[in-house]
Structures are given as C-alpha cells and as structure tokens.
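Quick heads-up: it's one chain on its own, the form predicted alone, in structure tokens.
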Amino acid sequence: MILLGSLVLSACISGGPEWYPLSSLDLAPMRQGWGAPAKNMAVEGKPMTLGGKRLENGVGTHAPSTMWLELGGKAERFTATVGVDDEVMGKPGSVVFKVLADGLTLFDSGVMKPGMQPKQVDLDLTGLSKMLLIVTEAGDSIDYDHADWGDAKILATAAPSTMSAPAEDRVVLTPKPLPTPRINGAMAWGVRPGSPVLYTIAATGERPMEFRADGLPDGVTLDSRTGRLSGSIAKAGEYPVVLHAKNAKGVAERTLMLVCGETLALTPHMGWNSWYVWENHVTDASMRAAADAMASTGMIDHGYMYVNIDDCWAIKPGAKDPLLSGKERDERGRINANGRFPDMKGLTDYIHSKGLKAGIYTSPGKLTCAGFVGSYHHEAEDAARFAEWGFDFLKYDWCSYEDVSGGHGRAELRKPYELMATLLKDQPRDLVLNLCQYGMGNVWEWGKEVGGHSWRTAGDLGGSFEGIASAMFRDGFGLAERAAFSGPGGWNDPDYLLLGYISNWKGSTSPTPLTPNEQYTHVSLWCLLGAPLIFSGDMTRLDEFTLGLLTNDDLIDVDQDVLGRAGSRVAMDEATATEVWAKPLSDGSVALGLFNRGEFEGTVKARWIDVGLSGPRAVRDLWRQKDLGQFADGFEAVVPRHGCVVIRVK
C-alpha cells in the first residue's frame, strides 16, 4: 500500500492497475473562464469543501472549463465527488458537470448550485482512449461558478495524462480581393456642422485607382488619386454620393450617406487599439507603425479607420522611469504626454496624413487604470486639449472614478460621461466618445442618452474561448433584451478582437490562445451583433490568416449595415452546445451564425420559421463569399469544434 496524503493508492506487483490523482496530473492544457486550476484546494486556493465536509485532493476549477485527457485504453475506472466549493455558498452559482469519453456522454450532474450536495461520479472507462470533463456554466452567467472535482482519480494501468484540445489547421477561408475595384465599408457616415470631415474611400482592387465622386455638399472635395474626402460642411442634411472607382480591370460604384447633424458613428467603429499587445510599452512609434500597417496591409482598404492610444501614454505619478515622469499639466491646466510620446500633434497629423483617424484614453478619476494621470476635476481642459492635439476618438475608462463617483446608483454612473460628452462636443472637431464602465448599471439603457457613442457591455474578455463563449454566449450575446438599445449613433461594445499576436503580459507577445476555429467565432460574432470591429493585436505581424478574419468584406457589410440591428438568439440546443443566431439587415435579408460551442463537430440547423421566412431562400456563405444555391426551409450545416458557419440568407 502506498499513502499519498489521505489517498490510498493500491498497486500489484505484477504490474496491476493504479489510482491517478486528477491533482497529480499536469493541470496546464486545462482551459477554464476565470482563474487558473488549483491542485487540492478550490479555485480561489482555499480548502477545498463540499457539503460541509474538506476534501483533501481534487482539482478546484471555474466554469466554463475543460480538461481532455489521454487514457490510451488502459484505464479502468473514473471517481469523484463533484459539486460547487462551500466558499461561495448564498452566492448566485451554478455549473454543471459532464464527463465525455470518446464521444460518449458517461455522466451529466444537471444544474448544481452552492449548498446542494455533492454527487457521485464512479464511471466504466475499460477500453476507452480519451476523456474530458466538462464544466459548464448552467445558462447564465459565471459569477461564483466555483466547481470542485473532489477526490477525482483514475483506475489505469498507465499513467493518464492531461492533453491539448485537437489541433486544428489555420485554413483561411476568405478570398483574396478581385484585382476589380470594390468599394467597402460603411454605406453612412456622419459629420458635425463645421468639424473637418476626413473620409477614405475604402476600395479594394489593384492600383492605380481613380476615384469620382457626383453630390458631394459645398465645402468637401475629393482627392481622386488617394480616394479621400476632406474640408467641412456649413448646412446640416443629409447628402447621398455616389462614390465611383476605377482602375485597369474594371469600375465600381456605390452611394455613401454623407449625414450632417449631431448623430457620429451611423455604424460601428472599425479600427486598432493598443492596449491588449503593447499594454504599458506604448509609444509614439508603436503608434505610427500601427498607422502605417493600416495603410500597407490594407485593412484602410475594407473600412477600418482608428488608430487608438490605450493607457499610459500620460504621466505617471512617481514613477522612477523618466520617460513617465514630469509636469503633469502645463501653465492652462491641460494635460501633458509622457516621454514616450513627444509630439501628440505630430503623431495625429501622421496618422491624418496616412487618411486614417486617432484615438486616445484617459478616466473621469484621478488616475488611469495603470496609474497615470487622469481628467479628475480637469475635464474641460482635458478635451480642449484633446482636440488641440488633433484626436477623433476618446475611449474614457471608469478605473479610479471608483474612489470619487459616490456609488454605483444610475446616476453617480452617469454623471462623469454626461459631463465629457457636454464638453466633447464644445469642440471644433468631432469626437467619438467610447464609454468603458464595464456593463455597469445597464448602461446600453442610458449610454447614448448621456452622449456615448458605444458602451462596454461586460468586463475585459481575457485572451480565452471560455471567456468570450461566457461573456458573450451567456452575457454580452445575451443581448435580445439590449438589442433595442444598440443602433445608429450608439453601440453595444463586447470589447476588442483577440486575434493574432497580443501581449502575455510578460513584456513580449504571443499568438493568441484561440484556435482558428474560435477566431472565427469570436469575428463571427462580433458582426453579428453589430459590435464596434476594434483589433487589438500587433498590426505589424498581421499574417495571411489573420487579415482574412479581419478583412472579410462580405462580414463587415453584415458588421457595417446601415439598419444597426443586433443579431439575437433564435434556437438553441443546450445539449449539443449549438446555437443560431440572427441579424436582420436594410435590403430584407437576414444574416444568420449557426454556433457550435461543443467539443465535438456537430450539425448545427437553422430553420427559416425561427427568423420569420418561408418558402425557397439563396444561401450564401459569408466566409467563403460562395453561393450556396436554394434551400426550401432551412440550411443545415456540420459545424467543428469551437466553430461557425454564417450565412446570407434571401
């Protein structure tokens, strides 16, 4: 006999089977929703408890997670007692457990919650050759979904040992663009009485290029060569041009609403942030490469327009690095840069130069997120500093605000956003005004009403699936109630495009954890629910596979449509993990994302009765830019792990 802790573990000498700890495993290919997995403790690292009673072993983990493991066909047997850790208990948890082997289910505890009991898992694994255990979040969301797999072993002949999801292939699905002109992006666009107006043509196709355009309003004019429209507008109105491209290969047209009002951002923004590769590294030269990867890869070309500033880029009160260090204000109140960026006008009129628009951050509190000086008590003169440097954008982060709002009651939440939108638009230029508060006191209910022109729906996603399948599936995609408040002039923000290499938090970057699979979900989903397009990777190691995701025309027109609906849940199988979604769009047709968050490829079927249609409908599918034919009631499709499928349907 041999003791490990409080676990007996029985061994033959002839070599028999053996008891694995689940804990004695490498927990590192283990994937879950917050957190990380604890060895013998709950997922917080306090004892692990269930039903009033300590567990010595197991593995304490946060829903959603997985955990695949390699049996190889010699185990024998699976045990655990399972269930939501006492730490949490009166708190509003709920999971579930399953235990999946070569695509059996062999256990499914049904909804637990804290202070239910814990249940039994004592399973037949003979001749099976690979296992995953499954924690979901119940349907709602994954606050205090603390699950434990107490006292979890195996009966094997062999060791066990814990594995990768299958490996998937980076296949890149969207076309390249036709060497025939195509104009792209938004088919809107809104500028203020008398702000500059800063408009490219997005066109793909080969160069050179000769752009036209017929009704443009008195006080803009075209650049033919660049496709970029410039000056300002006296009188108020609403201006439909007809924007004309051409090259050697062919010509294209297409009608851009030019609006002149007070309504910004007639669509969903489309651009890059820095904040999720270069965190608190940003500089002015990370800035202007950013810019310059814009142009040359092509991304301007398909509608994206902002290059933004994340944090740090002010100073930084006692910091040690000089660059971070100084006066953080001159003689008028205004705030000043840090080191790393010497010259803020310079760096907007290069980005201007390249036709693109800039973007900047800062927070109602004292301090920014990461420490440095915010607009506290210095609003207005921090947007009139804003617009002297030339932005377009300001992304404006509760963070610090905490300390000073007086609470979280509808209107402590809306005060400080109300003030800067009032100032913001003192302006002699336009400013987009991103409200970043996290989802605070619904504020899709209230965000365009104080000035937003998009709010964050939820928290950060984090760089996992299980965080955006979480936030988005169950919170941020649960939107049908949200919906309503996301259109023309204000949009429901579920936070960045995770894509290609982003910071590990380690002062380098990695390549994102998403497989290719999830990257296509995650932009899927995005346009569906008409999300500002914001990446937030390194833009100057964008590969083939990556500007694919970003640049599917076809998915940005769904992304971009001037109608501004939100997509929402249609059907849904909680069983098989699958879902359809659908988003109605301006010429009739209806886009749908037919979802598979299982482990397991499965067929996922979208009904034209659940979207209100009947009769014969032409398919297209999106990602591929490929027409499907006709369909007499639906369109069914085998989905991957992980993945999508999205549809035009007419």
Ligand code: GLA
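Residue numbers count along the first chain shown, from 1. Note that the structure is predicted; figures quoted are calculated from it, not measured. What changes on going to the form predicted in complex with alpha-D-galactopyranose:
- Among Gly615, Ala167, Ala575, Ala28, only Ala167 lies at the hinge, the spot where C-alphas switch from fitting one rigid part better to fitting the other between the two forms.
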Given for the second form:
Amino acid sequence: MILLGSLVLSACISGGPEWYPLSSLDLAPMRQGWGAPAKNMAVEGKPMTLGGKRLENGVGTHAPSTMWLELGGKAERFTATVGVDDEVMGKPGSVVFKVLADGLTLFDSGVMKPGMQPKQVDLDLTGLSKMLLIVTEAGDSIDYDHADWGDAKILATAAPSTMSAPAEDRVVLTPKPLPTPRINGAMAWGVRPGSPVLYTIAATGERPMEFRADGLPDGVTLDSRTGRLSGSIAKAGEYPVVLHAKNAKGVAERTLMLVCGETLALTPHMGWNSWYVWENHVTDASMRAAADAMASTGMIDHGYMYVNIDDCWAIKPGAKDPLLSGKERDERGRINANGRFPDMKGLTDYIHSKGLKAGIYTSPGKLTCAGFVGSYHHEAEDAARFAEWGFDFLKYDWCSYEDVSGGHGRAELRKPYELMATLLKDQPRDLVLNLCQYGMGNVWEWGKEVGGHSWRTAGDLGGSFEGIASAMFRDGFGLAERAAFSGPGGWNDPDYLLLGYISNWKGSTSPTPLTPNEQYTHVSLWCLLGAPLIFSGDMTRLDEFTLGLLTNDDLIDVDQDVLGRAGSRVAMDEATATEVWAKPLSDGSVALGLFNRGEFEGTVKARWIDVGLSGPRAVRDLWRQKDLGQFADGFEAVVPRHGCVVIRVK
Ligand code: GLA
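Got the form predicted alone; could you also share the form predicted in complex with alpha-D-galactopyranose?
Up next: the whole complex, starting with the chain shown before.
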C-alpha cells in the first residue's frame, strides 16, 4: 500500500496491483524546456492548481517535456488530470499533453491553454512495456507553458521506473573524403560588375593539388596552388568556367557558373557565425581561430566560406568593462569597434588571407539585441564602414528598432531593410544581406524585393538550450509551406546549425542537446530546404561526428544545387509522425528525405508516384554515399526515433 499524506491510493491486496504516483518516481531522467520537474507542485514551486482546483499530488513540468517510463508489461492503468497550471492564468501559454506507449499514441489532449478546464486521462496499459509522457509547446513558443500531470499515477503489479530516452550511438555515416580530387560546394557564384572576386575552389583530396580554370572572364585570375579566384569582372554576363583539380591520385572537373550581374547568393550561404558559441564575449582572437579551423579542419574544402561576427563587437553604452566602453563613433560619425576588436581591417584581411569571407552584424535600431551600438540614423556611415573594413556579409537584426519602427505594418517592416540594402549596393564590394527579424510580416513574401539575400523565418532556434530539438522540428518542418519563397538570390533561413559545442546560456558551452539522430535530421532538413548552412558551434572543438555532419558532400550538393528549389513535404502519416520530403535537383534527379518525427522507430515509405516519377529508379543513400540499386515503385526504410534517411533518386 502506498500512503501519500493521508491519502490512501490503493487497496492493499498482497501481490495485487498498487497505485504508483508519478511524483514518487525518480524524476532525474525527465527533460523539459525550462526549470526543473516539480514534485507535487507547479513548475515554479507554487501549489499545483488546475481549473481553480488545488491538486496535492502530481508532477509540474514545462514544455517541451518528456518522461520515459519502463513498465515491463506490469502496468494496468494510468490516470491523471492534465492542464496548464493556473499560475500562468491570463498569459499566452499553450501546450499539448500526449501519452505514448510502444509506438502507439494513447492520449492526445489537443491544445490546452491557461484557464481551460483540465482533462482527465484514464488509459489501459495492459501488456505495454515502454511509456512516454510528452508535453509539446503546441506549435508556438514555450513561453508560459507550465504544464501539470496532476494526480498522475500508474496501477501496476511492479513499480514502474523512469528512464532516459533510448540511448543512441553517435554513428559517423559520412565516409572520409577520398584521396582523389573532388570539387565541392557552390557551382554558381554571383558577383557584381567591378566588385572584387574572392572565390576559393572547394576541393577534397590529397595535397598538393593543382588547379586550373578554363573560360575565366577577363579580369579574373586563378592561383593554381591555392585554387583562389581573384580580380574583378567589368562586363555583366554568365561565364561558365570549367574547374580542374589535379593531384597525384587523379583529376576532377566541374563547371562553375560565374554570373556577373546584380544577383548575389545564387546558392545558400555556407559558413560559421559566432553567436551560439561566443555570445557576448566574442573577440578578434575567437574569429581568427574560427577562420584557422575552417581551413585546418577541411571545412573550406567542402564549400564553407563565411566567417561571421554576430552581436557584441561594437561599443556597449553604459558598460563597466573598459574593453566594451568608449566612444561609440568617431568625429565623422563612423562606428567604432570595442576593445576586443582592435583592428577590424586586420581581421578581415586575415580571414581573406585564408581564402574565406568575413561577415558582420548590426541592428537598424539604436541598440543591438545585446545592447551594443546599432546603426539607427547612421546607416550610410555604417554601410560604408563595413565595406571599408572589408566585410562581405551583413546580418541586420531588428532588435531595438522595435522602439522606433512605429508598428508592424508591411511598410514599417520593410523600411529599415530597404534602406540598408540600397546603401550596401552603393559600396565598391559585394555584401550579402541577411534579414533578421524573426519572420515578422511574412518576411519570406517580400525579403527579396527589399534587397535581402536571406531572411530568418522564425525566432532563435537556440533561445532555450533544452528547447533546441522542438524548435528545430517546429521551425524546420514548418517551412514546408514556404518553399516557393526561397530560391537563387534569396533564401528562407531557419537559423544556424546548432551542432558540436554550443552555448548552454550558463556561461559556458555544452554538447548540443540534440540526439545523434536529431542532428542528422537537422542537417538533412536544412539541406532539403536549401537553407543557409551556417554552423554556430565551437570551431575549435569539432570531433569526427560533428565534422561528418557538416561535411557530407552528397548532402551539401543537395543544399547547394544550382536549381535552388526548396524542398517540401510530399507525404505524411500523422499517426506515426513520419513524412517524406522532396527537393528537385538541377540534373533531373530528386532528393528525398524520409523523416520520423515520432518517438518510436518506424517504417517510412517514399513512393515514386508522390514525386511524379515511375520506376524502376536508381537510388543512392546520401549520408552513406552508397548506391543502393534499382527500386521499382518506391523506397522503404526503417527510420529511428527523430531520425531520417536521405536518398537521391536518379
Ligand atoms: C537575436 C538574433 C540572434 C543573435 C542575437 C544577438 O536574438 O536572432 O541570432 O544575433 O540577437 O544578440
């Protein structure tokens, strides 16, 4: 018999089933998006209250939340009262409670909000072995998602136990690059007439390697040893350049389309950004180290090229730290960098000397998101300054522009971006413009029109460390309906690749909270979306697994495909949470992603008919870079929890 306070939870029949309150179990393996699981309390430690009624017993949690339980076939029943705790009454919280077991969904509460009447759960668990209690953020943010598993208890003949999510090995699927040459990365490159050309041929294979380029336009030369193109093109036009890479083991050839005109970013940007690893302590040294690592790890050989400083390089008004304080602008109104960036021109020269490109960040507001000086009323000086410093990329982050925008109408949303895009076009070098305003006003519908080359489609993917997986699933898969708005010259940007070591927002970095399969899904989805591939983890701590995720040339070819069509969902099975995505490619083949968003392993089938094909068709497994043979009418795979398989169908 279990006694809880004065509450008798079961009749005592020796050897018979007993009620085990959820709160009596070890909650350490439970995962949630904010705070810690609370026993017999709501998540903030206040009394648990649902629909005005106080509950003495239960587990208070916060979306997204998962709790795995081992039942071992010994459980009979699960009962609970679920809802959003009254402590967030009047706030915009919204969650969905789900109970799953052995691959089946036993309960789905639908969307629940503060103040709604709680729902009763009463489920038969006979014979089931693994149960999962989930609270999702119901497709919006996790704000105020205080969720209660009120009076939750399991009737069983042996005590159930909580457990961690099923362990996954960090299997490296990407084969090591061959010693023979292979030319990788973007095969279309836009440059404006007269702007400096800086393009490094990305090639894997044993060094030394000798490069050759046939059909170079006048004004552009190639360094045959480094594979770097430089110079400038005076006359607009399309210049197909046949690139060759030769080493002791063989030769590779690929055609690069140099397009001289007004369109930049013909394929999605590839590179690295400082935010999720260095946050507000980024320095000149961390940027140089990132550039060094991009070269030494070989990422540059797969097409990565931008090394971008995020927020926190300017002066911070009111800062105590002498390195961050000082004169915001010089007498000519030109913005100053803070003491952590003593020589911006020296820094971009350094990055360029590695064959890479440099990016910078500011806000149209008076202050950036982290409270550093922004460009408000100094847009022209700043555009000129960034160009003069030698930057090739600008992320323009709404932030405190909120205070001066005068609203969120299309005109107000467009205005600061239009202004900056126009100013950048006046500069004597090309700067790619990344709009960062979290998707407001359906930015994908007008981002390109105002001169943006990519636009963030949602809030910060890593705003909450524990919430990265659910944000990645929500924001990534959520782009299925927006595929038509992404393409050469302007890309949907669902934020950075949060892999390797990233900020845990507690003053240090931790390994990404994504499971190995979720990491494969993250990269696969971004490649199928044709999203920018901007890694934002620690460049100096890249292990074999993370590097494998970032440098699979078959996947990168899908992302960088010159057709530039974004992939989208072609089939879905709600019951198993599995789906198939397709991205048409320039050679007439199709990349297909077989995804399993569900909590249990499942079979996913991609049918040729769903993508307008008929069989038989040759299939290649892209992560394993392996041809699998011919398949008659489709391709079926067993896909792990939160995992994927990506194929190319010829
Ligand atoms: C916002 C952006 C992030 C990052 C930070 C910097 O939150 O969305 O990507 O640039 O600002 O403060």
